[in-house]
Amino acid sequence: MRRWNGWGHTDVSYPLPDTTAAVLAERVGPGSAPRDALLAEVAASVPPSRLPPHPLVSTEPELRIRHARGQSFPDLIVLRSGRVPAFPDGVAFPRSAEDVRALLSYAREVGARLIPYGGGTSVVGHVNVEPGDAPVLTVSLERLQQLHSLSEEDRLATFGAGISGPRLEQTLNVRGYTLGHFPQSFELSTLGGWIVTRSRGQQSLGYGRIENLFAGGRLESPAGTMMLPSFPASATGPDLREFVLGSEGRLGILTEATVRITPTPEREDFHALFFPDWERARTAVRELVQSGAALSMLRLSTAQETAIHLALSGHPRMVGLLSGALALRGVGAEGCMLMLGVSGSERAVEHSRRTALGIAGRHGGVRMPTLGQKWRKGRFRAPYLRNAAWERGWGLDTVETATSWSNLPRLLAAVESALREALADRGERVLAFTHLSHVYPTGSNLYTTFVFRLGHDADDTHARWLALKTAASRAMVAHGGTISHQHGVGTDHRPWLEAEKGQLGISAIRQMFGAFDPTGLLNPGKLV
């Protein structure tokens, strides 16, 4: 069972080691746990329900609470604090795109608001109710998992937008194929969030961002349906498509979707290498993505990130056996980890492997065996760390942006400086470390963790975060960085997008919105 207040499922923990724990309360100050609301106090809460009967409505009030909020730090505060500000009156799960059409025409009627639901695990606030005199129906896409069709000469599958990345996944491998889109929130995360949010795989350098692999599909508005052809290619004007990538739920309801589809590769491997320093570890990386290699996935953690992630290994002996290693090989203290990740063929694999073992080994990269896989296996875990944060009285969020490889030390140097000064107004410490994740022959995303004290009361804690998340956000915009890689807008960047689209881009939109949905019946106040 999923948690009601937390990311993941019950059964699934990552424990805080006690080195990583003793770090911390050394860097930000040792942590005070809060006392976390029940889900039944919670429950007692739930206010009844605005919305008249109808047959694919619930109004149960565990599953609104559960339908109430994504998965952002904000997100955390109000459901571990018991102080929910608003939940949905009702949550549909259709199971036909002519439910979903039923559902618009019945919120239609009865003056609600709509607010799609996928995975819940937005970060920005996709998916979260606002307090307001009009009723909220939040529509579950979970039952709408089919595979509806799937052509091997055309290597395109059909699938209803709910089904999950692992079901996806599996779906695909017993037929021999894969889509090959990982994001961090891949075991809860769906298709059509990953379509709606412009979402990032971790392999993404080999496989495609989801506006590569997403080809058509069916979308649902309250203005009427729009079918989305999968052609290779088109030169009839503005392609649809974009108009519902990164839409986040304002054009209407996406129901089924039609992606590229690349057989199982025969081979992945999975590299962990050490770089003396970070000029030179960058320096590798950009000359790797601009070799055109065949890899799927570099990610290069800072020297702090790279200690930082040592530690959360909680076996000190073999950290101290593996820098001493490093050591021997001229890497030390300002040591930097790279994941190198290449899938293919056996034959273009170790093709790949040689050319970029070869490149980063001319700027002093060396190769740990075992490492690469060990990541592998637990490469979905890390959110996991933020609840085992939390109860031990840290709180422990990320942000992200990408920008020119010329620009990148300014940005980050900016970011993380940013981060550190936010709460030294309040005498609190901050702990900031970065990796680079995607990266693109132009440049590359930043993606930074930043952990901090929790405060005394809930109010405090979120006015912490508040004042590190605008800080991080100021500091993008200031420094020639978008407000957004791969998490999409939400309501959390909201207030900077216009930094980035112009006045007209954001008129723009609001037009493009309002021809699909003329009323403001779904997901108001998301994006702009």
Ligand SMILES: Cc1cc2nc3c(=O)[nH]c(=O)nc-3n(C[C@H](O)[C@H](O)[C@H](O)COP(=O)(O)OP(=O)(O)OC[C@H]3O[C@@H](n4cnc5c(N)ncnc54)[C@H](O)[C@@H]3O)c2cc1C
Given for the second form:
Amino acid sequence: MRRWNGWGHTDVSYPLPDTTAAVLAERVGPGSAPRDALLAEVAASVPPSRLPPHPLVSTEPELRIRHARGQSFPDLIVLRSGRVPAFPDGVAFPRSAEDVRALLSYAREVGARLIPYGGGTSVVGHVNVEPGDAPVLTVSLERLQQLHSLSEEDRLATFGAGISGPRLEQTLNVRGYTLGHFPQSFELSTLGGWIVTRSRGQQSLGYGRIENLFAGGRLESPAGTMMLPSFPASATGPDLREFVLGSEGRLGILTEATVRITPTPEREDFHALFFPDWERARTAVRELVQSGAALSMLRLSTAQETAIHLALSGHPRMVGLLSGALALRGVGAEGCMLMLGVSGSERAVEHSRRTALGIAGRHGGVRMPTLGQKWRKGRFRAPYLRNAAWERGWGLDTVETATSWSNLPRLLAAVESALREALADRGERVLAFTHLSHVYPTGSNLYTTFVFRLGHDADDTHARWLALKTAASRAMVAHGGTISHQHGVGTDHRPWLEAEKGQLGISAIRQMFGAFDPTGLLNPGKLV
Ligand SMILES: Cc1cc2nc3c(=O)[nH]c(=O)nc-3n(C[C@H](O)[C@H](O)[C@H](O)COP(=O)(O)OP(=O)(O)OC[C@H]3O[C@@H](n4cnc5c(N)ncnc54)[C@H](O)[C@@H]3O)c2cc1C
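Show the other one: the form predicted in complex with the named molecule, since we just had the form predicted alone.
Now the complete complex, all chains and molecules, led by this one.
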């Protein structure tokens, strides 16, 4: 069963080892866990629904709680504290495009606002219910999960857009294919959610980003149905798929999506390499991606993140042995860890592996066996750490951006120092560390994790988080970074969007939404 107030499934947890807790206590101060509200207590606070009955709509309180928020840090605060400002008035589970159209008509007739809901894994407020006079209907797409068609000849598959990551991959894998889209939220996020938030998978370098994988589909909007044919390419003016990508539930509900699939690779390797310092590591990664070597993943941690990951691993003896082995090969305290993925046929993997290790070796890169496979096994485990940290009194969140290679050092320094300083006036220390998880020939993303002590109550914790988020966002905008490389805009990044798109750009986006949704029925207040 899924947790209602944290990440993941209730039967999966990874408690923080005492050695890890000791490191956090030393770096940011001892944590003190707040009391969590019980589900029954929150259920008692759910107000009566304002929606008239409809056969597709449930007004059951627990369902309304479970669909009130996503997975952002502020979402965690309101759910854990039980102080949820607003709930959807009802939750619907359509089984077909016809059901979705019926729900759009119903919402229009009863004056409700409608929030499309995929896996609810948004970390920027995309699915949140804002308090207001109009009733709110959340439309969960979890029952739109069928495989409609798969053409081996065309390498295309069409799915219901509510299909989750694991189900989609299982469905393809048994037929010898993969989509290759593995965001860290893979366990719970959905195909439709990936498309409308422009999500990135861990192996997007090899399989392509969701923009490249999304070939077409069907969108139900208040103004009507839009079919997106899946041509291999077309020169017929603006590409309407681009309207849907990043539309964050404002344009319509994607009920079906056709995606480009790849035969399951014969071999998939992950290697861990260590470089003597950040400068050499960063240069190696840039050369690797610019070389065009067929890699599926490059994920480079700064020296600080590398040291913290090792310190937090909870295996001090193994880390000691690893550090000793690295020191013998010229990698000391400034060492930076790179995870490198290669997928394809046996021959292609061997060729890419040799090319990549050659480039890395020229910059002092040293390969450490077995760590790559270990990373692969635990690749979806990190989000559970946020639950564990909270339960020991620490807040753990991430911010992300992207910029050119030439601007990367400036932006990295600005974001990390903004975070480290953000709570100084409260006398609080913040741990901030970064990796590059998505690299391009022209630049890279930056993914920074920060850890701080929870406040003495929910308001204080929220104020701390807001100070941190604002400081990081300001640094991104001031130092040439995008406000989001992969998480989207939602509500949390909305104040910073105009700096990036300009007034004309924002106005064009609004008008485009107006063409599909003239009365502003869908997901109000998100994105713009
Ligand atoms: C632990 C964790 C790790 C994450 N890792 C990554 C990562 O590696 N890469 C990454 O890119 N993101 C990541 N995210 C963010 C999040 O998972 C992505 O934004 C994901 O694409 C959201 O998909 P979802 O199905 O959960 O959508 P939801 O959160 O349910 O919805 C997101 C938005 O999409 C809209 N929507 C959803 N489905 C539809 C549909 N069918 N039609 C129209 N609108 C729809 C909603 O209205 C909302 O505006 C992570 C989040 C968490 C909590």
